[in-house]
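One chain follows as structure tokens, the form predicted on its own.
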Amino acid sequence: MPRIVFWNVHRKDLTPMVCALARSTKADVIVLNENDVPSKQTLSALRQEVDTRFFKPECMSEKRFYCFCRDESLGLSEVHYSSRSSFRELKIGSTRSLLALIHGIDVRNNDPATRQSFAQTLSAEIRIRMEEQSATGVILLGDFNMNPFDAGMNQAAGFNAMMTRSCVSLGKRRHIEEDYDFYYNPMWSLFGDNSSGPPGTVHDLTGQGPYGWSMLDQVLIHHSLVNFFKNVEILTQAENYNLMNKQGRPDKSKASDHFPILVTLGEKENE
């Protein structure tokens, strides 16, 4: 049962938690955002302190995202990168797919009809190299820099992202002569007070954060694959590492202003 567990670290060197995130999840997939410390130091860090299997997978760039694993069965080899995606093969027991790293444009910076264009313009890019890759499906990691409900995340012509599986069991819809295919995200059942955990990833109270709380941070699972998909978790903590404040809040004083997830995959079920 493949784990990952991805995070944006805010640009600080959160080494000793990365190490308690990937020894308490038993994670076989680190996976870290906005990172600025040199690979080679995670690396030695996760291979002291955690496993010696880890490794880094071969990559083109890494720009944007630091991926690292402890099982070779994965794959995980960037097949093709660009400004704010990364797409890496994964392989689940037989079935060969795709796992897409994904940073989405800033709220402060791009109103919502940018981030929606951002949506579109690689939803697009996600389709040719699915053919590209003749891959089954696709999973979408990262932090997308919109919510569940925003126009980009469940409109046709971007994310195409449903709220249940249920939604997703047709595998398409058609939208102006043409088929998209369905995504299923999981994030929405980990919203509001009622959730197990946290009400979402980021909490902000500015004029960029009218919500509160978002789900900036999330995992998305082409309908091809949703039998895969275990399970999902907000996490906030790491070992003896709180990484939420005493308002429940992500701590960034001390950790990141996201809190991570990890994800959860295994064999697939009888359908």
Second form
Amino acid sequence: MPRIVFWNVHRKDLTPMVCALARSTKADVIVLNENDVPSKQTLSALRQEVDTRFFKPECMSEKRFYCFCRDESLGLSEVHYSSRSSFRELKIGSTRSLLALIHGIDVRNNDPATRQSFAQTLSAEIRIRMEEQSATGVILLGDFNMNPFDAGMNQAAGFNAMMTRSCVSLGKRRHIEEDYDFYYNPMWSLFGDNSSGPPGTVHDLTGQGPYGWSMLDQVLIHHSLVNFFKNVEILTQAENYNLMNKQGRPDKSKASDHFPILVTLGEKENE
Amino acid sequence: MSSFWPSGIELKNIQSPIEILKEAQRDWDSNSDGILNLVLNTIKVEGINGLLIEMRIIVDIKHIPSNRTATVFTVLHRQNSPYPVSIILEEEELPDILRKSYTVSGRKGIETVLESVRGTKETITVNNEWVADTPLEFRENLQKVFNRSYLKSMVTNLISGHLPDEEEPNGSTAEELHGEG
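Go ahead and give the structure of the form predicted in complex with the partner chain, now that the form predicted on its own is out.
Below, the chain from earlier opens the complete complex, with every other chain and molecule after it.
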């Protein structure tokens, strides 16, 4: 059962916590974003502290994402990159799909219209990459710098990401004479006080966070891969390391201003 | 020809941005012996109100033997109006330390505070060197982009397929230093 951890580490050296996360979650894939630690150093720590099988899948650029894997059968070689995305082949069982790592443009320097335009451009690009790589589907993972309810996330020409599995069962919807594939966004289930974990992945009461909590770190599942999706959770603990402060928010003094997320997939549909 | 004729417009040479890009595509094909290809993907981006506002041509370089691709720049213009046309470089994400040249704002620190206290704001004209009003200007800009060092690095990375072991992270971009979420 492939387990993928994504964490925006806020440009800090959190290597001991990354290793603890890898151990406690039994992660097969670790993706770090906004990272300044050389991949050689992280890889060495993962091999020594967690599992000697960890390796760095082939990539052409490490501007945004640092990816480490311990299961060769998953693939994860980079097949395309741009300044804000990295597309990797992802083999789940016998299905050839893509894992697209995303870092959306930030809230402070870009207005909603610009972020919406970014979502549309990237979404069109995803369609191109799927066709180019003859992939069955794609899983989008990253810091989108948008909430699941922002227009860019759910517009048809944007990421077209819906709240529930049943919402995406039709596969696609039509908008201005074009068909757009649906994505399932399971992050909707993790909002607010009634969820089992924290109410979001980022807490900010300044201009960036009018809601207090935001769910900027997300995973979106292409409708064709929904049956492979098992679970997503927001992590607040890595063995003895507490990633949250006394108020229950991300502890940016000791860890990062983002909580990590853990995505679990099945090797077979409906496993 | 009359001196009232606008400079930079040659009637014999009126081409749309996509036609000029296709010419570049042929050039890359012949110069790389078919190993590298320029791939042009045209997409439409809607405005907030649902009206179509812009056309974007995503320009990728493709390494044909491996099927690996990298986006090198994007060309943007209004729908049904190919000029003015702008080139958005991927290089913009590079931290200043990795750029051969860059410009910074003249106003910083206390000057910006004084400006807000005085209630005055000096207008600054920002020149976007990547906007072209004519095919001739677009052609010139395109030639400049293809000779940028970031694009040459991307080609090298694409062909080699992996980063050398000693490669270190790029560090913070200017945008991130201002507090990216």
